[in-house]
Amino acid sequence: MKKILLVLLVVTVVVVAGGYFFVNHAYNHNYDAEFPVKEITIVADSAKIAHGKYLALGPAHCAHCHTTFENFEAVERGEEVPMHGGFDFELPFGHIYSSNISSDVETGIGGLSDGQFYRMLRHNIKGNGRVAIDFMPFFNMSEYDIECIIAYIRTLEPVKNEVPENDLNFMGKAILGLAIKPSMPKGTPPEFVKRDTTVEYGEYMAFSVANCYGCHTNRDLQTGEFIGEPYAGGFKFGPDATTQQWTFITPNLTPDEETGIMASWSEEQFIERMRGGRVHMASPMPWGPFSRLDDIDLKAVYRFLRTVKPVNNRIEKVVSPPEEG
């Protein structure tokens, strides 16, 4: 019996040690071989830069994440702030810091080729070949819109700001090594998407640009896996430093008559609410950038959300103060 217990103990130690070794090395996997950088050059013109600026400061809300908390209110007001990164996302698996996407060569994206930048937006792979936590939902964005964002970001003034490395705990390293993989487009991304007020364009905006799907669909923060019905809400933010210790649960955006908020909103009410901006300072939604969407985008998103499958999912309390979080 003692020999059996000893053998089991040795096997357990070997398995645990092997798992620890594997996790601490697998999370730094380099994807350069699987996803080689394309040799492309983005030809920028005034139209591309203008559209890229609209996307980056509006629906794609780049400025909402790629700056520091001190600039938060300026972003809400629509001011152009340095996108020097450093925003600290405090998650169960560690601290994730937004990248410096100013044109600084040493600490920003100034040293990246257009192909490396493109790969980051399309496949979520950083310039060093390692996968990033998938906060950016741009893998199905049109070729033109990605080019426009790159063209605009290239115009940002260089700001030297050495952003800390992500501080992952063991669980975070395991998730990054085993669960977080490069993003893959769903089918072939479109070359160009016509801006209009159709349901089809609204679906493109809600899924591929503004990330309504990513926040208003419940997901497991331990693995990043989506576990809820699309747009039915239930995704929990906080309590953490980002939400000032409040807890936010995303509402149900489906047109379910009993539990979905879209069931009772007219198009005019939806636009008025989006233009109304932030009600709660610590809400994780980028209200400032979204309030500056034009009528075409807002009408299209509304019309799309009215067509999604109704899901009966009652969110009892969307906002909870710190003592209740």
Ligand code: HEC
Contents of the next structure:
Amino acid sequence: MKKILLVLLVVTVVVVAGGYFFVNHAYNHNYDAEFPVKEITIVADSAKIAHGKYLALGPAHCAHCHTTFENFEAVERGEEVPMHGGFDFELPFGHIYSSNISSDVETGIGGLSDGQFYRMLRHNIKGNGRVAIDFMPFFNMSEYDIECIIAYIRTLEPVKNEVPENDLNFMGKAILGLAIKPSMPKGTPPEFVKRDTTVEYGEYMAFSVANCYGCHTNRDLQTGEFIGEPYAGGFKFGPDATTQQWTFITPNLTPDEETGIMASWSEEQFIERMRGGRVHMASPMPWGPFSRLDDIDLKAVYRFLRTVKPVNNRIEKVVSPPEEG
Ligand code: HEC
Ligand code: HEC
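Given the form predicted on its own above, I would also like to look at the protein as it appears in the form predicted in complex with heme C.
Now the complete complex, all chains and molecules, led by this one.
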């Protein structure tokens, strides 16, 4: 009997220790060999920089995450704040800090080559070869838009700000090492998507640039895996420090007559609501940046959302204050 117990104990220790090393190894995996950095040079011109600025401060909302919390209201108002990173995302599996993407060489992305920057936006692999927690689903963005964004971000003044290393618990390392893989575009990413008030452009905005899809579709809270019908809502945020202890569940944006919140909204009403900005201070939706979308983009998004499959999914309570969360 004793012998069996001893064997069991040894086996458990070996399995646990093995798991521990395996997870740490997977977490530290460097993807440079599987995803070699391309040798590319992005040629910037004023048109590209202007379009990149529109995308970065509007639909793609880089500044919403790449600055510190005290600049949050300034970003909402549309001020150009330094994108020196350090925003602390408190998640169940640890603290993730947004990177410094100003052009400082030591602490920012001034030292990244165009190829490394491109690989980050296309495959979610950081300059150091590690996979990033997937906050940035830009993997299907057009080649042209990625070039424009890089061209604009490179114009940001260098700001020295050493962002702390991500602080993940064992669970976080396991998820990052085992569940989160580099992103792969669906098929061949488009060279260029024509900006127009079309359903096609609206889908491109909602899926590949503004991430309406990523927040308004239900996901597994541990792994981020998509488990709900597209745009039918149900993804939960908080309660945590980022939501100031409020709880938010994304509403259903599909045109379902009974449960889709905007089923009865006209295009004008939608545009008015998007321009109106945030109602809930702690909502994770980047209302400020989205309020600066121009008419073409907002019309396109509206027209696209009209074509999404209606899904009957009632979200009982979109917003709950701290004591009820
Ligand atoms: C929802 C929040 C969010 C948005 C929006 C966002 N980022 Fe990030 N970004 C992050 C976080 C968090 C990290 C760090 C991830 C990690 O360390 O695992 C990061 C990392 C990066 C990196 C990696 C830097 C390095 O060390 O290699 C680059 C480059 C970057 N972001 C650029 C951008 C650009 C450009 C945009 C807008 C087009 C953008 N990000 C939008 C949250 C965001
Ligand atoms: C980071 C997550 C996130 C992203 C990205 C996001 N949303 Fe939301 N959205 C939310 C949350 C949470 C709410 C509920 C709280 C609120 O109204 O602020 C919401 C609410 C809404 C509402 C309802 C507002 C109301 O007054 O009832 C609309 C409409 C909406 N989102 C449209 C969009 C569109 C269109 C996009 C893409 C352009 C988008 N959202 C991207 C999280 C997000």
